[in-house]
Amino acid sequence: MSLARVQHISVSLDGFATGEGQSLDAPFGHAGERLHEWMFDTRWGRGMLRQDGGSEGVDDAFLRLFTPGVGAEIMGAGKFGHPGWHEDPDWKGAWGPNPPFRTPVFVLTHHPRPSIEMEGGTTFHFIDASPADALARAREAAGGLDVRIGGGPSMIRDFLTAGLIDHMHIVVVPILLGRGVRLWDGLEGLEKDYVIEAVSTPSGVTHLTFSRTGR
């Protein structure tokens, strides 16, 4: 069966996924991009921006494992948008006309609404489900290959309560921000699950992976 993945999320020393105080111009809150910059300094980061240069080492080759393998991605109602983004029609996404997914994506939502097709191969679908059943149905779309588990981290607590990820990649920068949405709450001994690896870098990250035990 096809693995359940979640991919360089960035969580702070105190374990916030995202700041507090999200909104249109603040998608990560009072975080601002702080949690991002060390993959903004990446060759793949750089890519993503459409700039050139940008380092090779660790952190990019973490990152060049985004896309080999996933055949489509479950997603929060908070990282697809702002809160009340539901209320606005036209609301696409924040990744433009050509979002980076390239495969099917569910965003889960209590305000479903028709599919939007966007180029470069990437399908938003909206729907209400539980962990499980959406990720069934994704499974099904992505043909054998993996589902990615994109975040936010309210999402991602959600399937690793329901016991439902096999392989996660979680990035520590070292920052504190003290307020905020934490990844790790109500997840206690969820080390014993899971073979876990660490590597820091030189940009000062230290990237987790965990892998399911008995995959």
Given for the second form:
Number of protein chains: 2
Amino acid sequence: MSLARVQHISVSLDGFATGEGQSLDAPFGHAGERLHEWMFDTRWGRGMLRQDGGSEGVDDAFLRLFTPGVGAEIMGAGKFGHPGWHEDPDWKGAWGPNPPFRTPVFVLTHHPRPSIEMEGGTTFHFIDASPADALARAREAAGGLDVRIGGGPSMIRDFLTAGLIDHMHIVVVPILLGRGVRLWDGLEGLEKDYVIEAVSTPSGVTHLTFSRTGR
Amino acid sequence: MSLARVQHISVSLDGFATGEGQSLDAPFGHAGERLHEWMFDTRWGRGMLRQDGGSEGVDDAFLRLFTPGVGAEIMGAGKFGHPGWHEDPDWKGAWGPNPPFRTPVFVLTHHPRPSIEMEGGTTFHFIDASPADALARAREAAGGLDVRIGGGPSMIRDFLTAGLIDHMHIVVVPILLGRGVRLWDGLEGLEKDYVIEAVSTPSGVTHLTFSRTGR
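Show the form predicted together with another copy of the chain, please, the one above being the form predicted on its own.
The next block holds the full complex; its first chain is the one shown before.
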């Protein structure tokens, strides 16, 4: 069965998944990289930076689930680029010529453009679609594998509200951002549909996993 | 040294320490007792209900810190009673004739009234004072012991903003309340002043402890 999965989305204690003032130079706004430092201390995170070393505990184990079994991603326009990227015909995302996705990636945007084939197996498709329609298209492209619901926080909320998420992994980082885009707004009672586990790790973060009940 | 301590304040994943619609019959509004169920599963919690049994793990250990070393409490008007309690001359708090505090308790209110001596060592004092002035008065009454900053969330925020909290224990409960009174609003950068530990327990909650740096 092909599941829709949210993977390691980091939020601050006060629930912000990105800071205020996002721009080309500051994709997470005033949060900078503070939401993601825990990743860079893992072996997986170091590998992304082409560095050796890093922890191989629970933080790393969760990150290693990024690729296996995932056949497509859906991401929001705000993840694909800084505000206004759709006015730049040469913008191909923030990940360089060889993005880490290595699957079809469906970018939700009100400004569709032709698909872009990147090195390493990633192809960006640009679609103006509802969460349900986007998921149907991504499932078809995923060939029976799971679909990653890639973020940012606003599109994750849309998919949660539509009841489309089967599994969600959120990482709470012990900082207070005070402003930005909240993940949790408008989700009263969400816990009724999920089994939730919390596991804190020595890095100071807490991993929350939401598994849909009765699945 | 007499510290100002916040003890086991429960918040939902989305940061609400109390729900919407607080009243005499629903002191936590639409949240009901869902923020506090984890307490009633501990030996300490069962003891409060005059029942036997209950867990004796980390959840219980934290709760047992409620009394030792604490010589006074400061609480907000919203904790002492439902909205409008100050218009009821007979209101003596929601804890019955023998409240669990067993120390002087300073209630912050714009409607001071004469002190009330209860059974078991609790005396309620009603003061209209700034956080710093209230803490000075409570410290004097505590005779060298610590002062509990008892909540609710609005007054804890006021004390945090004034830089008056030495230690804080927050319990994150895996539910989404969606509405109510937020604990974390307006506290950007709070982590810079504290060493923060996170410990999740088998009950599903996560204990966060904030210890002031350089203390």
